[in-house]
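In structure tokens, the next block holds one chain alone, the form predicted alone.
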Amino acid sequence: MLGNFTYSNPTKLYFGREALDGLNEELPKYGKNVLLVYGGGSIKKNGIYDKVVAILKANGKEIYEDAGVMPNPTSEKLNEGIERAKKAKADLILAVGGGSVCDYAKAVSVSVNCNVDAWDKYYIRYEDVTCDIVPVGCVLTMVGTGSEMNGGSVITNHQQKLKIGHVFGDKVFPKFSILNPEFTYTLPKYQMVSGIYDIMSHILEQYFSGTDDNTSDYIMEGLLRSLIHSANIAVENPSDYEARSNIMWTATWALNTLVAKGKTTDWMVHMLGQAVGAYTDATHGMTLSAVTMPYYKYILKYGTAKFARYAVNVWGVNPQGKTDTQVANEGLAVMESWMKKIGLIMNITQLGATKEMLDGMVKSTLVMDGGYKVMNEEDIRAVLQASF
């Protein structure tokens, strides 16, 4: 049963092999100074940059440059991106790059006109944005993140050993984004393979919660099964364009807030990946993939039914003569070895994670009460111990 909710996203998307003429189309609408944001030089090697910065100067704006975006994005670097575009006077911040790149810019974008601590308005103490905004907008070179189309921002502070993500309002999300999937040939299989388990997460976070008929749960069915049969062409033909285009638009419709409505979201994969990756500096979509075997393990009891649900009609259990319990552990089952085919991180021991850490890790999980159990520090960390 669906509850009362609010609906809205102001992202405009262009989609497709000529999504980048889309620039030509919205680069009048802001003023001359842009602030140019990007990762470690990869567009540079690939074209992308060149392509980006002539569609720039065809409009006469004048080009000032953030590069290397990490692709877990420090406080430290945030801090840089603020002075960068008080300098600049920034009309609009281009972020050029996956998801981490996306999620700097609007956090650059949020903090450049407040003489605040960004990390500590926004990363502790949650506050609303209330100063005025600089426009973002998104070029799209990597898909998983969904923060082309949403108001997420996620960022890491390495002393405080922390990565924890604001979701700002519509006002903050990205005024346009470029999605080419062409862009994204050039990933390396194991980035591609990792941003396409952030995408599964994404809605298997959002699908794990509730127990009513909700209309949201048909979606998120259909994107997972649509998710599967795309990675399994693309991890034997990267350059398949028909799927990758379909990952890209799953990612986005994992993760613009259209699924999550009526429902109550769970996220603690999530948490206790950003838990691993504030210690490792791993890669997010590993750092979930190596997390969520236990942690699905260990709640699979408090919502059996939906697990069971799941193992039918997004993996084809065949259901007869079987308890619940014993379709919902086949369904996790079957999952777990297409993880590993197409070459997931399992445990978080091959990312760099330690026992030493575990104390550590087990205080940095945020707790969130949305999913079918609300995790205590001994949940957490028999959940950590079983991710080893």
Ligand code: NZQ
The other form holds:
Amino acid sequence: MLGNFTYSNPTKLYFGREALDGLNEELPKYGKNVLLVYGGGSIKKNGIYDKVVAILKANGKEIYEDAGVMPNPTSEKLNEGIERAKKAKADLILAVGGGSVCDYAKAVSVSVNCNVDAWDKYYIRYEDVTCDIVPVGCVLTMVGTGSEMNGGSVITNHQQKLKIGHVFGDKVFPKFSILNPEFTYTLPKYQMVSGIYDIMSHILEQYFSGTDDNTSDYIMEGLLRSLIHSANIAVENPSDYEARSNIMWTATWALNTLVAKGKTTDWMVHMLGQAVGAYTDATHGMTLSAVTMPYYKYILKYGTAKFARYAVNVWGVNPQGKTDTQVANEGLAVMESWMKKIGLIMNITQLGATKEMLDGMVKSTLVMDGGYKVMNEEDIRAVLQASF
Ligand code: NZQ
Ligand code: ZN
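Moving on from the form predicted alone, kindly provide the form predicted together with the named molecule as a structure.
Then the entire complex follows, led off by the chain already shown.
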């Protein structure tokens, strides 16, 4: 039975080859000062920076820059961004980049007008926003996180060896996001497949929970099938517009809160992946692929019927004459060989994790209680151990 929920998603999306024109519609809604946030420079190489700056200037905006947002943005960089946004008296924060840049922009947006340590407030104490929020807009250049249409914001603290996400409410969602699939063509293959797996993992984190008959599960099976189909095409031909646009749209729907409605949701793959990320600073989607098989093989016996349904409806396993456990295992085996085929990293050793980090990673793994098994320390250790 569907649980009770409230649904609201205020982000306005502009999608397609002309999506950037949407900026001309959005910019007049905000004051003069724009904090332009971006990463390590890919947008300068591929020309997106020039296009965005031209539109900002044509709309009479004063541009203040905050560059160098790293993948897995840090708490130090966040503090720097808060100062920059204060100095700029930013009326709008325009994030141009991937999930890291968009997440970071949201973290700055809820902190500029609060005189407190943002890391402690939002990521350690997990407090609500109590100050005025500076609006955020996002021009997406890397597909995967869903940050373009959600309130998620993940920050890494290297001193504390913690990578933590705060899921903010809809006031913090980007006011608008620009989604042009062509902007993702210049992504290196490693990033593209990492993003593809991030999408798959978001869907699975929500799918593998509950035993009820829930519309969201049917939507997710469709999203997964589309994702697998388009990923196979994009891996062969990265500039196939149809495939890249389907992947981009699937990413948004995978984590814009819709499919979570009425479900408890798991998120343990992400908690394990984030602990690995806190120690290795590895690419997000790859931390997920590296722990997925050990985790799902570990919890399969607690959610066998759902894993069997997944095998049949998503991977086309023929269930005739087989037990649920056999079908479920066959589904994971097909998934595993697909993951290898598209070039995902399948163990944490390859991401730089060492046995010396194991105790720390176990401690850094937050425990969620919405999946098929509430993991204890011993369970987490076993899964991480199997991920080396
Ligand atoms: O920094 P630049 O030079 O721009 O390079 C980036 C970066 O190195 C590059 N890139 C992005 N667009 C490109 C491009 N290179 C060439 N052409 C382009 N068009 O790609 C690299 C990775 O970018 P990043 O933004 O780090 O990737 P992603 O979108 O995967 O974001 C990862 C962050 O999002 C968090 C992750 O934990 C991680 O910190 N997540 C956010 C979520 C949310 N908001 O809901 C949920 C996710 O589960 C995830 O945790
Ligand atoms: Zn993710």
